[in-house]
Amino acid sequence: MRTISRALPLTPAVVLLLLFLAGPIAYCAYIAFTDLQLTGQAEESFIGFENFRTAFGDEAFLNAVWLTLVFTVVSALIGQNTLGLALAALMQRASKPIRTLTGGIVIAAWVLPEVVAGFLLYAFFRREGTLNAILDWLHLPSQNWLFTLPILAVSFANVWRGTAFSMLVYSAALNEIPKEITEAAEVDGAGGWRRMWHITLPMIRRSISTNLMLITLQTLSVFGLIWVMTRGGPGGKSQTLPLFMYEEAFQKSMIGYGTAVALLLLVVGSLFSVVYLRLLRTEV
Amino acid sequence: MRSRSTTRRLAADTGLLAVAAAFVLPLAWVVLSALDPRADLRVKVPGGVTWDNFDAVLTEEITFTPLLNSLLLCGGGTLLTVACAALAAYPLSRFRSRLNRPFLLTILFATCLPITAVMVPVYALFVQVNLIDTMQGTIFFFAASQLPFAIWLMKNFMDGVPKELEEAAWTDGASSFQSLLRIVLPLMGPGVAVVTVFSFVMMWGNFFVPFMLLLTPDQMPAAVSINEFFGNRGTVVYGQLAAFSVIYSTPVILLYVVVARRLGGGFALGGAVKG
């Protein structure tokens, strides 16, 4: 009785989650297996694998999984994590000033909704934008970016907006280093590569894969900044799952088939979650 | 010795400012171009200072009532968090269970769960009861998608309150929801001001889950109107997007500031990020 009293507070909460969040994804497990359309059908029918066994089959997928992994690749695990790194590293050292402006620009990037965002870097990348007025500048060869590199431009895109988060993961990890372990290494005469390499990285490794987790898992979901950049065009070339699962549940009317995607999305969501649980596993 | 510090730091110095100098082109622009009476798409220093991007923007049509829709949207969903996260919090942090850990562990892995994947199944659920289109049916969905990430935050500034302050209210004859809301609450204002202001700004900012579950361009918070209004007309005013841009950030950059202010930088991670 106690106990059923004591949990109470709980209700609230625990509905709300059941409701809108556990019951989409059981329904998501149910349709990815059925052939719902938008329109004009009395009856989805459950068909098994056979959206998966579509998907596998169907080039514009196939190209939209390989471009979510170069996304991933390029814009989260090598950019926003090595920036962010970088930059920590960098705010250690530098003058107050200096590290308080960097700070609050990086951060002003990454709290801007994300629309707004995807607007910035539009007109950046664009043909008459300021990336190619650079270049003109300084005599080198400028181009459409979101014409012929829209992948590396939307990737561009989002190291600009993420790459605070991973700064102050890194920045608070720095931070906890005691003193004594640098100078130590210092007074051995170590350099500042070797002392990165072999006392600050092995110290915040931790710290390295609880990050890697959390942007690659932000970065799997990115929507709203490709799709007010480039729409996932010109003819696919930017398009990532969750752009490809959009448009075949919506523009094609194919919700079971861009379900079946969704699930698929969720499921890699799920693996990385889990590796994320067992890294954190002593705090909980 | 001192000189080589002092290269160090003008070394950190110049790699930051480099950094900073591309990180601010784009906000630049922004700034630069609502103010501009002729913008395109380039950073340039406008030939004078305008306010009729300000004034063409500031109609009922094209700011008011979206920004009014994001704060019916977003102060309702934030509310209905809140007040659900620090009821679930209370007991998680003041009982012992044994259900403790496996319902936190569950609602950790739900944080991470990328949610635009959810998005087909809930438009389809949603047009099944009736939610479709309705601010009732957005708000209630804003408040599940950003509730595990808000109970963990929660619980977290929870277990920093001492449990010996409730224990007098107790034998006071107090029951637990008055020394939560009299006691608790109150000692762990800031960490209710963060979870408040961090799920307002995500909701804010949010496009995927109003695109898809509002359709009456009525209800349109600022995030999809201003991709209507802009994006799908055929010749862009660039300063006034721009200036539209300003006016619907303002609110979250400011939110963080001050937040960020009284609790220090990095203030969103404190309880969660703990690698």
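Numbering follows the first chain given and starts at 1. Each form is matched to the other, and the largest set of C-alpha atoms that superpose within 1.5 Å is called the rigid core. None of the values given here were measured: they were computed from a predicted structure. Compared with the form predicted alone:
The Cα shift for residue 264 between these two forms, taken after rigid core superposition, is smaller than 2 angstroms. Comparing the forms between these two forms on their rigid core, the Cα displacement of residue 19 reaches 2 Å or more.
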The other form holds:
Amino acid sequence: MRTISRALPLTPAVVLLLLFLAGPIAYCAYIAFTDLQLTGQAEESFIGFENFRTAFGDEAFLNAVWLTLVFTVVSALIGQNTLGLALAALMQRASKPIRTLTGGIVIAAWVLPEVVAGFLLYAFFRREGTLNAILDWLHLPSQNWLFTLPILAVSFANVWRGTAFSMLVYSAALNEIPKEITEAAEVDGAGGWRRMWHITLPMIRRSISTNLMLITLQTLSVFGLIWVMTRGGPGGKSQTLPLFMYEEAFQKSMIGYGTAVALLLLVVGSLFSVVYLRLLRTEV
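Next block: the form predicted alone, after the form predicted in complex with the partner chain:
Since only the chain itself is given, any partners or molecules it might have are not part of what comes next.
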């Protein structure tokens, strides 16, 4: 009876999770094994693993998987994570006005709606955009960055927009390091890099793992930013899995196939989460 009374307050939350999270995921899992289409079909039929076999035999899908990995590694694991840590470390020693100004600028990019950020970065990288205007002023060669290097352009855009989250996570983690430890290391003659490598990073490793997991999952689901800047082009050179899924499901009307791709993306995100959680567990 006591167990029931303790679980009763959780009932509304559990019902909502089942209704709006577990229910849609289960329905999507079912659709992934059908040939459901948006138009031109009376009823769907169960086709087993055919959608998944089609995906792994589709060069466009394999290209989207590769570009998703590149986009995630470059913009999240390297870009946001490293730049966020660097900004947090530099702001520890900066004056209060500098910290306020830098934090305000970085966080402003983070709170912008994804579509607005996409238009801003499109204006920056386009042929007649700000970047080429600066290069022309410096008498350096310019190019159409959204055509020649689209995946790097959208990766930079994601770094610009998402670094603030990593900066806030690492700022909180660095503030938890006792000053006595860093001061003692400094007295012993340890330079900045040695203190960072041997003291700071080991003491915030749990924050690093948590941050990597969160920004990886966020980056895997980025859609609006890339769609506004390149729409996955040119020729699929910046088409990550979310854009490929959208094209197959809603532009080509193959809901079953698109949902199968979405399920594979969910599996990829789950694998990343398992790796990070195991890293956290080994550090306890």
